[in-house]
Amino acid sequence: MKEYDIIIVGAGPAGLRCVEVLTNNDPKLKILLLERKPEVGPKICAGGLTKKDLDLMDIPDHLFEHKIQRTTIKSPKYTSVNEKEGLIVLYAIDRREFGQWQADKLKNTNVDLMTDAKVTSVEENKITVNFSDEYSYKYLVGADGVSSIVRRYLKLPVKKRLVTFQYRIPWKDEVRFEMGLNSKYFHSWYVWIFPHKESLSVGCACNPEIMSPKKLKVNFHKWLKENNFDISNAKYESFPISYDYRGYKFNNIFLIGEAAGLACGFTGEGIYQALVSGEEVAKSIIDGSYVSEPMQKILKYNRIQHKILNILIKAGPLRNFFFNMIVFLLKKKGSDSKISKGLS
C-alpha cells in the first residue's frame, strides 16, 4: 500500500486549487490527486467566473472566450439593462480548457495525479480506488463534487440541492448574457441565457422538493418556444448543484467546493467557492492553527442568499411581485450597484 500525506479526490477547480496551494507551501509534501474521468476539466454548467474568481487567481486572457459588460435582467413587468464602460461582469470560459490550465500548474511537483481514478472505498486513514489499490493518507480531502464519497463515509447527507436544464443553441451572433425571473416557470429560481464561442448556453434550475424536475422541464419547453428559441440542433445537458453545507472540517478530513455544499441555493453560483475552500483548506492543513475568514465571508455570502431563497419560495403568489422590484430597483441609479452586490 502506497502512502501519501494527502490524498485529494476529485481533480476540479477546489482540489486543483487546493494542491497548487499545497504544493507551493510545502513541495516536500507527498499528495495524490485523484480523478475518476479520463481526463481533468470537462464539467457541464453554464460556464462564467466573476470578478471576485481573478481577484483570486491570475487567470490568462486566452481563457476567456467573452468577457461581458452588457446585462440584461428580466421580470414578467420590467427589463433591466446595464453596461458600463470597463466595467467587466462576467468571463465565459470552457471547463475543460480552464481545469487543464490549472492541472499543467502542477507539472514537475511532487504531486501523482491519476485519471480513470474512482474511489471504491473509504476508511480510516486508508482509501481504495477501482476496487483494488489501497493508499494510504496523513490527510483526506473530498473535492469530488455533488454525489462525494468523502461525505458519504462521513454520514452527511445531502437534502438541498438544486436539478438543472439546459441545451447549448449554436450562436455566432452578438454576446448575450440574460437572466429571466418569472415564478409562472421557474418558481423561485431563474432562467439563463449565456454566452460561449459559438454556443448559448440557455438553462434553468429548482429545488426538487420545490417544484418537481418533469414540471419544471415541461415549463422550460413553453418558455423556450414562447422566446423564439430553436433547439433542434442543440445539445441538451443536465447536472445537479448542492448547497447542502454542513461543515468542512471533520479532523484530518476535509470537504470543499460542492461536495461540502458551498453552492449557492438561489444563484447556482460554485466555482469562487470551490476555489476559496480548496485555498483555505490547504492552509488549514499546513497550519493546524490556522483560522480562514475568506470561509467565513463565503459562508456568510451563502446565507444571505439562502435568505432570499427563503423569502422568495414563502412568497406563494407574491413571488413574481418581488421579482418584479428586484428588476425594477436594478432600472434605478442608486440601487442597481447594491441589488447586482446582493444577487452576484
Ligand SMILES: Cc1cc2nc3c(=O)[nH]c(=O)nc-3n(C[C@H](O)[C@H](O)[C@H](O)COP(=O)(O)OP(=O)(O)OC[C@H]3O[C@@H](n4cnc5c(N)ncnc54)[C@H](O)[C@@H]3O)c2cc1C
Contents of the next structure:
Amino acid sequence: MKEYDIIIVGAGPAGLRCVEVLTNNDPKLKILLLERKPEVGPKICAGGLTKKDLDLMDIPDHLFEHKIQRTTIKSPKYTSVNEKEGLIVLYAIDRREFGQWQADKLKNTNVDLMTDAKVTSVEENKITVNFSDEYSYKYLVGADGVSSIVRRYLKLPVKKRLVTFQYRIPWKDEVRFEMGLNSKYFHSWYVWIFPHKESLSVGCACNPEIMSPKKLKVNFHKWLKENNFDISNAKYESFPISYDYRGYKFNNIFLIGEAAGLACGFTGEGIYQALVSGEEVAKSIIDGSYVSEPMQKILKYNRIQHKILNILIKAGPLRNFFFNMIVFLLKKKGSDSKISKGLS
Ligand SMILES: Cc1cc2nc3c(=O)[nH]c(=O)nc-3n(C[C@H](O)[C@H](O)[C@H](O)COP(=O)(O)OP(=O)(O)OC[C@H]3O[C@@H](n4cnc5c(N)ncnc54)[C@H](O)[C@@H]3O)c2cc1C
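With the form predicted on its own done, generate the form predicted in complex with the named molecule in the same format.
Below, the chain from earlier opens the complete complex, with every other chain and molecule after it.
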C-alpha cells in the first residue's frame, strides 16, 4: 500500500485549489489527487465567475469567454437593463479550460494526479481506488462534490439540494446575460441565460422539496417556447447542487466545496466557495492552530442568501410582488454598480 501525507478526492475547483496551496507551502508533502473522470475540468455548470473569484486567483484573460457588462433582469411586469462602460459584472468561463488551467499549475510539483481514479471506499486512514488499489493517508480531503463518498463515510446526509435543468443552445449572436424572476414558472428561483463562446447556457433550478422537478421541467419548456428558444440542436443537461453545510473539519478528515454543502441554495453559485474552502483547508492542514476568517465570511454570505430564499419561499402569492419591486428598483439610474456589488 502506497503511503501519502494527504489524499484529496476530486479534482474540481475546490480540490485543485487545495492541492495548489498545499504544495506551494510545502513542496515536500506527499500528496495524491484523485479524479474519477478521464480528464480534469468538465462539469455541468453555467460557468459564471464574479470579481471576488478574480480577487482570489490571478485568472489569465484568455480564460474568459466573455466579460459581461450588460445585465438584463426581468420580472413579470418590469425589465431592467444595466450597462456601465468599463464595469464588468460577470465573467464567463469554460469549465474544462478552467480545470485544465488549475491542473497545469501542478506540473513540476511533487503531487501525484490520477485521472480515471474513482474512490470506491473510505476507511480510517486508507482509501480504495477502482475497487482494488489501496492508499493510506494522514489527512483526507473530500473535494468530491455533491455525492461525496467522503461525506457519506462521515455519515452526513445531504438534505438541502437544488435540481437544475440546463440547455446549451448553439448561439453566435450578441453576448446575452439575463435573469428572469417569475414565481409562476420558477417559484422562488430564477431562469438564467448565460453567454459562452458558441452557445448560450439557459437553465433553471429549484429545491425538489419546495417545487416538484417535474413541474419545473414543464414550466421551463413553456418558458423556452414563449421566449422563442429553439432547443432542437441544444444539449440537455441536469445536475444537482448541494447547500447542506454541516461543518468542514472532522479530526484528520476535511470537506470542501460542494462536498461540504457550501454552494448557495438561492443563486446556485459554488465556484467561489469551492476555491475559498480549498485554500482555507490547505492552510488548516499546514498549521493546525489556523483560524480561518474567509471561511466565516463565506458561511455568512451563504446564510444571508438563504435568509432571502426563505423569505421568498414564505412570501407565497406575494412573491411576484417582491420580484416586481426588486426589478423596478434596479431600473433606477446607478443600479449597474449595485448589481455588480450584489453579484460579487
Ligand atoms: C447547472 C449548474 C450551473 C451552475 N452555475 C454556476 C455558476 O455559474 N457559477 C458558480 O460559481 N457555480 C455554478 N454552479 C455550481 C458549481 O458548478 C459547483 O458549486 C462547483 O463546481 C463546486 O466545486 P467542487 O470542486 O466542490 O465540486 P465539483 O466541481 O463537483 O468537483 C468534484 C470532482 O470530484 C470528482 N469526484 C466525485 N466523486 C469522486 C470519487 N468517488 N472519486 C474521485 N473523484 C470523484 C468529480 O468527478 C468532480 O470532478 C452550477 C452548478 C450547476 C449544476
